[in-house]
Amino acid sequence: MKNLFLIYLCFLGMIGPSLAHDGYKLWLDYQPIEHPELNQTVSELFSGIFFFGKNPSYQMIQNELELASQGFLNSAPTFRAERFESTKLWIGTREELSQFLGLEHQTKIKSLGAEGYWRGTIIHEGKNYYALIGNSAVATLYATFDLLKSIQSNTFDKNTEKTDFPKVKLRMLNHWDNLDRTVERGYAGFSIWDWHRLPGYVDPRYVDYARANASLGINAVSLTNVNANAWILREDFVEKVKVLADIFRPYGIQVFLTARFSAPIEMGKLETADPLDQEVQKFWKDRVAMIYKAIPDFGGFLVKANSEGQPGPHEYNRDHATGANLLADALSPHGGIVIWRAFVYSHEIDEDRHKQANLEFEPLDGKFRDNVILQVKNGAIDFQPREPFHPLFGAVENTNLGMEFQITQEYLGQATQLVYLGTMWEEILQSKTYRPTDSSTVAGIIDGSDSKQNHTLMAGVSNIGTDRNWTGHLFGQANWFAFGQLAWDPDRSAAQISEEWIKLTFGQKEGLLTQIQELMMGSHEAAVNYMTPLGLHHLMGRSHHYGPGPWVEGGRADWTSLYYHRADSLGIGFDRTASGSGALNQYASQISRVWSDPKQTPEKFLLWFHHLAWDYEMKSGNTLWEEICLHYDKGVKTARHMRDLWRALENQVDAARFSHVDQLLGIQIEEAEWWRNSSLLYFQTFANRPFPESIEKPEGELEFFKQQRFPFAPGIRPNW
């Protein structure tokens, strides 16, 4: 731990004032306090700090307070090892401070759970002390970050108590990072994990990565791609992973690894990976024991099996429950968890891809071990710009379910576009499932309040890379931040989260909040409008998924656009009602019954569930064709308005960050026009109708758009 602290101190010297606004510091940019009263309060608070115990997490708290004090006050805080009576800020666990807490107070804090915390004023012998108290050392670290956020946002009030606790137990980042440092669907540089130089060289960036995640309450990280490489389970690679686990542990972060189902063949030299084979079972038990010997708090495995060419139990005529339980049994004695992805579909099955996960997993409900979590994407297709919630969230009652969101913007402009995802995730989380009760929501399934499940999970596919600002696009940081906030509390509002991120990132300057929040809150709807309006989906270019490709055909049908939009001379859209694929019936009757009628289907999902005539009358009175055109055009105009909003802030944002975002907004406008022009020109070949007079007429030639190629777009899976 001493060596880790030295690395940390060395790195602090690297991020001095000259780099203060390059985006590296994320939302942990502790700028000088401008309000005199708050400055005085914080100065007094930091003038005497006392820890009521010793713990590696307390060293992380001390590091953070030192960094914050230098930023806020341009001075070092004072830590005292003796005589707590002469201090101002007390830090410790509920047990360590029990002598200063009444029974009622102790009971209140204890009820918050192991990761819950309380902060507020304690009166002892007539004197007031401000205290950060958690039910564990890590919870106290969370309380510290919360205190610092309140100071950053000028909302700190030492006379107000604050309690908080996470609603979801596992709050995880999924890195799709390969061992060669490429990142599948990564748009912010290479992987931050330098496997070649580990374990001998420890990049100081690992510490700041852990700090950032802990500040959001993220407590688990899967380090490697779900399209797994078995080498990560080798002894020499586990030694590399151990270094990261040791760094992350004081920040409350567990390490998970992706397990390749065929590892017994590739590593154990067995002839089979059949989950019922005794030698295979022994292989996994031995491998797990080796990992836990090196990493006692190892979290477990994340598994992608029998999907998109990945090996799995189906090769041995076994189902997913049998495959997951194999690993669960190996992990169970050590307290480990299997996270089994429900993203499964096959072009060899003659069923709507929307239905296939339910068809696989509904019959297996109740057959998984208790330490298995099914990780389900937010929608049934694949992280599209907008999808209705995945029907599995209302169909499974006796299996732990977790949410998988995609923070990296694979289908939403990658790292060239500003798209705040908090609004999309809020829409999904607050959707009513009507199961197990009429008031149940997706959020209630995930956090267990409705599902009553034992293990809860929210996972986000990381958008982090080696770019100096971590996420490629500065506003990509807002999505990392929003994910962490929603994983902590799935019922938080996207507007509230965006407001907090803006204050922590750009400060308290007058006019900034309103302008930037308007830009952010409308950005997702704008992208949906110029990409896939009214429930259209899967219209992107093949493989690289960069830009429009509604004309993509050939090869696997379920990897083409025509499979999904089904445009013809009569109309457009995918009929998923009883007269079509029947996928709508996978939802509760309160949904399927209503949405079977296009007039009662939310128009944002209209073409997801219905194939309708081009002249179908919309609620606005426009025809469907006119409405599609208007949405595409509105998306472009909103993108332009976003840049106007940003440019109005030129004198309020530092030059480096202003230029970075301004240039990318220029690219976003070009890409929005590209989507609109090419998509409308293509769909007009079926609609055979003129464009509405009120829109800008699409420019360019359809054949030119169709010939565009992007073989070196970032984030493409190797050999796919």
Ligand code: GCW
Given for the second form:
Amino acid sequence: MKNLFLIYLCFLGMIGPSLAHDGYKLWLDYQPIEHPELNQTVSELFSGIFFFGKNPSYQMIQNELELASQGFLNSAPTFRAERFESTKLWIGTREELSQFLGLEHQTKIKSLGAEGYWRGTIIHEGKNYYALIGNSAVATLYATFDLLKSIQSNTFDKNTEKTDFPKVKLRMLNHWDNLDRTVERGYAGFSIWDWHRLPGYVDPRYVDYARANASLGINAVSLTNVNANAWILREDFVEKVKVLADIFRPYGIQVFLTARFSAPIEMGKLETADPLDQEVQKFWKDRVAMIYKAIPDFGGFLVKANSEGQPGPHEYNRDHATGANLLADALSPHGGIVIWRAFVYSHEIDEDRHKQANLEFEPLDGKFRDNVILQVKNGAIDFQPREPFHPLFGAVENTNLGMEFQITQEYLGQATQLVYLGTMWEEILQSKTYRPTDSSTVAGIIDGSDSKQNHTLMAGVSNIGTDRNWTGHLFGQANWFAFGQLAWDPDRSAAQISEEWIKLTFGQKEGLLTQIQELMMGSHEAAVNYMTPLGLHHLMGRSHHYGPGPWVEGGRADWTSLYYHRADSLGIGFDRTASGSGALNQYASQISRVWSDPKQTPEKFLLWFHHLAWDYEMKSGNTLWEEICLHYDKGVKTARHMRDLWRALENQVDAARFSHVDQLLGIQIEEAEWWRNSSLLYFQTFANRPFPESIEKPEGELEFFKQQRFPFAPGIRPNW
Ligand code: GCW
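Please show me the structure of the same protein in the form predicted in complex with this ligand, now that we have looked at it in the form predicted alone.
After this comes the whole thing, all chains and molecules, with the earlier chain placed first.
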């Protein structure tokens, strides 16, 4: 019976490709090396591997080399017990190798910091060795992954040395995973953390997850939703967390948890969570000590307080610094860190939501303990398809600021759309803040080179779930990958990252790289065009944020679309200049002065900062209305072009992955048309002008679009 089924699958042509390329292996898919010379070189290296010391991370390196060797060469590698036993590949820390190395290597490597590494050829006593040398055991693991990637992408050259080190200290994934395994804004199935079966059952996925992260240099993970449940801080749950921490440790990954500010009431049976109350302080000290007993290298807490209904210090008339310092003081004896989110806004404050984080945090500059990092979303509203950089970057001098990107595509097509986020993140990171110095960029603030801050952080809200391919859409993997690369070095280029990902994921076939790269590199701009062009924002369906909802109104104003687009018979856009909300003034004067004038505002941010007449003349000579129409239409056309690019690859990509992406691109086109048609029909009711001749006339009935409901869209909070 079973055989019959297999024959059936083979007949359908499914079994080979679907088993080989179901996306599970991510970018760590070690395929046979076809190039004879490289094959020879790698075979030789893998025939004599020697570790200069003993370390749990070396065991992980050994496991990885075994996997790689099987994949590359279809044979097992040989590990030698003695350095003299015809070894070829040397692996160790600088200290371990110090007795054999000259001073030159020593100093060169030392200056790279604890996570830095060097790889290259060493001549010792007249013999050549290839060496992976790190300043720590984990750094040698990074060197190993780097070596393997260079082999996979056919760029390995024994005679070229390479050094590398991360520019940002904490490179962290934030999971918004609930304890019942639902994932807030998760579109790839359920949470991979199987709390119910932990600690007894250890899913092999945890190891593969750690490998994938370590291969990118991601060194921290917060396991639970920022809309936190205090239950995770119970002793029995900490036992479960310990299992994960033990698995992640040799991969260099530290575990963080989200702390619910009201936990002392919910778990400690106290009557208050006031940060200045001694019982509350004791509660946190004891809880933290209990966690460190189980997990000695616990990273600390990630906290969302006084935002969207989460409890916080404001309940006790205390400010955010007092709240954060409460936890910081409990953590600091153990070396832990508080990551306090700057995503706060309250509807009691009658201010443009754009301004609220700066209003709250600028006055607190210098009041946070040194082990507090403020985690700031890339833009001031909320992970919109495109936002100008958050005005907090550069606005404070004595506060550690970290970046929060959203890898999961809450507002960017979720897991049905191919949107490569590398280009969007690059745009943010390379933005000039003009503070603290004229040449400062967001990247320079994040990595400390401009801000001179002690603790540096880049966090990404994870897009990982139980789907076989981890991220729902295969190309969601590229966003996880790009996040890791940019956290390592915020100045890397999105194009270069996409090239690397494509080679590791699809191999080196002729033509493949350029086609897929074109598809990826234009995908974010396409989504912005068919969703929210020219600075429009927050136009998604209510709550689930799936699909268009520019008509959403009623209830809390800053959760509606009308609040953001402000369309009326005269024009459209949010005036954030001095004549409007004044939010533009939160930027450095070099920006606010110039962008106060719509003519000098980059058109991609035009309606973010200005309310303009429908007939306002754009740089192209078209009116604003015409240009809005053209952008929506262009977005749809690019989405179609993306599928054409993909279809041209039918014979070069395996059937399983081809069909997966092809089907989703089909949905993406439909969704792009849905966005364009419904948005333009809606905005036309205000603009009262015809559609330009050159665009496809939007089809459908506005009323029909308005009536669509998606109660079962994925990723919604269970309590909504
Ligand atoms: O983008 C909004 C999301 C919420 C999320 C919140 C946040 C975790 O819609 O689902 O809650 O941001 O970042 O805290």
